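Next up is one chain by itself, shown in structure tokens, the form predicted on its own.
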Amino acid sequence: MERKIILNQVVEYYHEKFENKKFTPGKDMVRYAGRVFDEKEMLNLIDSSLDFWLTEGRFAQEFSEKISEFLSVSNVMLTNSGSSSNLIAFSALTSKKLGDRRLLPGDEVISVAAGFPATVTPIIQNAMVPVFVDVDLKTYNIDIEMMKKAISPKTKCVFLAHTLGNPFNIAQVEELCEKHNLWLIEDNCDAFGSKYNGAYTGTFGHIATISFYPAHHITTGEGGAVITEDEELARIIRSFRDWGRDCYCNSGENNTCGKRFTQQFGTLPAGYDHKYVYSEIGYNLKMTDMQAAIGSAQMDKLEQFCSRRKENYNRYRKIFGKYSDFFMLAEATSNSDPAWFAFIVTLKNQAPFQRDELIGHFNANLIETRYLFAGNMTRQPFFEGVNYRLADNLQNTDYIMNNTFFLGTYPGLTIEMLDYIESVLDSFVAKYLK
């Protein structure tokens, strides 16, 4: 059979099985996430499989150079996940070759407990030490008079997300960055189309990562990357990436290099086929051309994504916005246009109701909620044993950890579904309202 045919099926099924899905409140569940796509996701993906090219192919070049291309940045290293991302972008700051500027067991890194496990959990996993940071309760991002203070002599790197697609203060993080000559990693994870003084965030660090997760900005289903300008940054990530080996050549290519069986490594036999040997203890992280071509079609969407991500939020807004006496909003950080991963909320000290009610009230009614992923990460069973800093207090932490939830912002929200969720919100506030 022709591909031609086939993929000619693949369009009509598409608009059988997925298009047109209608919306009937009370019955059908308002996600706060989920993927969204069209044929032309289901074409590069059928297109894929057909050749059975079944590692990083010529999807996997061609998303990479979108990305590149979007973010204006030369090394762009596709991985199986956000957290694989976030594991080797911080693992590759151990490498030996990066000399006296390498990280070392015991040494010190910024970050916050208010956020998802995985952009802290390889600081542990390096055998260093989290110091964290309170946040503000107005952009939900680091505190930066008191990392000022947090800073040490062991302090050596510093890590951030963007919380919830807004930037945290760049400017100010980079000036304590290069200040104390600490490296810093971006955590692009949840904003992936998010600007700080006009210029894509995830391009400041030193390295930043991206996901790819069904929830985030653009989906492969599982997926990331990992990026950097830094070219001797790059091959050290790759390494990592690529089982630690210390060669370079893409998958299916051989001695790009020229010196494949004459060069000369440690204590190994003179002339070791190069592909065989380690330099880093690496993992296999890679994505396949499956996920790619996916991924392919969906960066063609980022910007409309990120479009509507930003009036889902601003919709949120108005809907709350009533109710300002109940709920605190959030803020954009000042000089930065966010891509909104969510909507987020904050229950006053005054609010005659507690968070848990309004949430119950909103997944009875098939409106989905989560809080802000870990609340406070130090307070979770796995981080009993754990070696960390406190910076100071976690007050503001330990508030959202109990007090704070979001809604989905994603580009699957309809204008009926919004509406519903202001129903919803309005029958359970008019209790409380004098």
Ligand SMILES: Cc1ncc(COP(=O)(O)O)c(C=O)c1O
Given for the second form:
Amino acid sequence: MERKIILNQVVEYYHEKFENKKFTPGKDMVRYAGRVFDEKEMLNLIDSSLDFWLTEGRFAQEFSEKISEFLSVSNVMLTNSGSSSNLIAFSALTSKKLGDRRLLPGDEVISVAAGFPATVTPIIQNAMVPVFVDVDLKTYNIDIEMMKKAISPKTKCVFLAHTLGNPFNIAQVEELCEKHNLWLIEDNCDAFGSKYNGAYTGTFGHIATISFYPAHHITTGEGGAVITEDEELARIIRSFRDWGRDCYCNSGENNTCGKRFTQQFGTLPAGYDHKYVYSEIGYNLKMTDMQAAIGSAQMDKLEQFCSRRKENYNRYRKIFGKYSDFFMLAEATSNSDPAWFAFIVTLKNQAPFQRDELIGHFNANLIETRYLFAGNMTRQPFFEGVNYRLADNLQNTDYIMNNTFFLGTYPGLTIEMLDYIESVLDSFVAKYLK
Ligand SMILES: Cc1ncc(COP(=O)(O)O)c(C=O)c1O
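If the structure you just shared is the form predicted on its own, then what does the corresponding form predicted in complex with this ligand look like?
Next comes the full complex, and the chain you just saw is listed first.
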């Protein structure tokens, strides 16, 4: 049977099943995020399933090339999640291949507690010490003055996310990293398409990560990527992703180095098959070709998706800006152009209602809201017994934990949905207006 026949039916199926879904306010849920796709993603997925190659293949190559071109970076390693990307980005810095630049147990790593656990858990998993700095209540990113005070002789690395797509102050963070000789990892999971000083975030740190979980800027279902300009780091990252192996042949290839049976490693017999030489304590965190097939089609939509996120964000600013006595709105970091992951709102002290009353009202009206992830991560159950240090008190982080929430900006939101959100907010706030 010709593949074309199956693929034509996929297009028909897409139109019948997924197109032109009508939104009924108060009946249909307004989600904060979700996958946005058309027949192209489904066609790629089915096409790849019919190849039945399964592991990284032609679509993985296409997908990583598109990311590489978009960001202008030379090395893109696809993974099975943003969390896996963070784990191997950080673990790579422990490699013996880095000599005295390698990270060691007990080293300190600067981060923030107002964020997602996956930015911090690799530090703990590698027996290092997270040092938490407070964030500011405008950008929700690291407080640079406190960061300066947090750096100690033990500090070796900075691992930060661009909070909800808003870049942290990269110029100042980079300056501190250079001054103190620190590694910088950008967790770009919530910021794929954001810009700082005219360049995409994810291109500043020694290593950066991306997530393709459906809430993010593009999706492959589960999935992620690690990016770096540094060839040595790229080799190490690939090794950590691929069982710790020394060999760098792509899936299905053999002897690309031409020295497969002629080298000496450790105390193995001379000429031991390079395919089975392991130089790192690695994992297997690779992406499948079916995920990459979806990702490749999504990449063609990334710019358009980012524009929609920005438009939605601006509409929210108008909706919430009417009530400036009650709400603090986020500000884009100077010199940045965020592709907002979400619209973040913090209640002012004098607001006559609590955050949870308002989000209860949104949720009762089928509008999804979220907290800023883990709130103050050090207060989470998983932190019990963890060795960490606070740079100072985390006053703003605690304030966020109690008073902050976000609404979605994803491209699946329609004008009707945003109008509905406005009317639901207006009806809640009306009770408190004099
Ligand atoms: C900042 C940040 N880093 C990492 C992750 C983890 O990504 P994934 O869900 O793909 O594991 C997330 C959450 O999705 C996140 O928000």
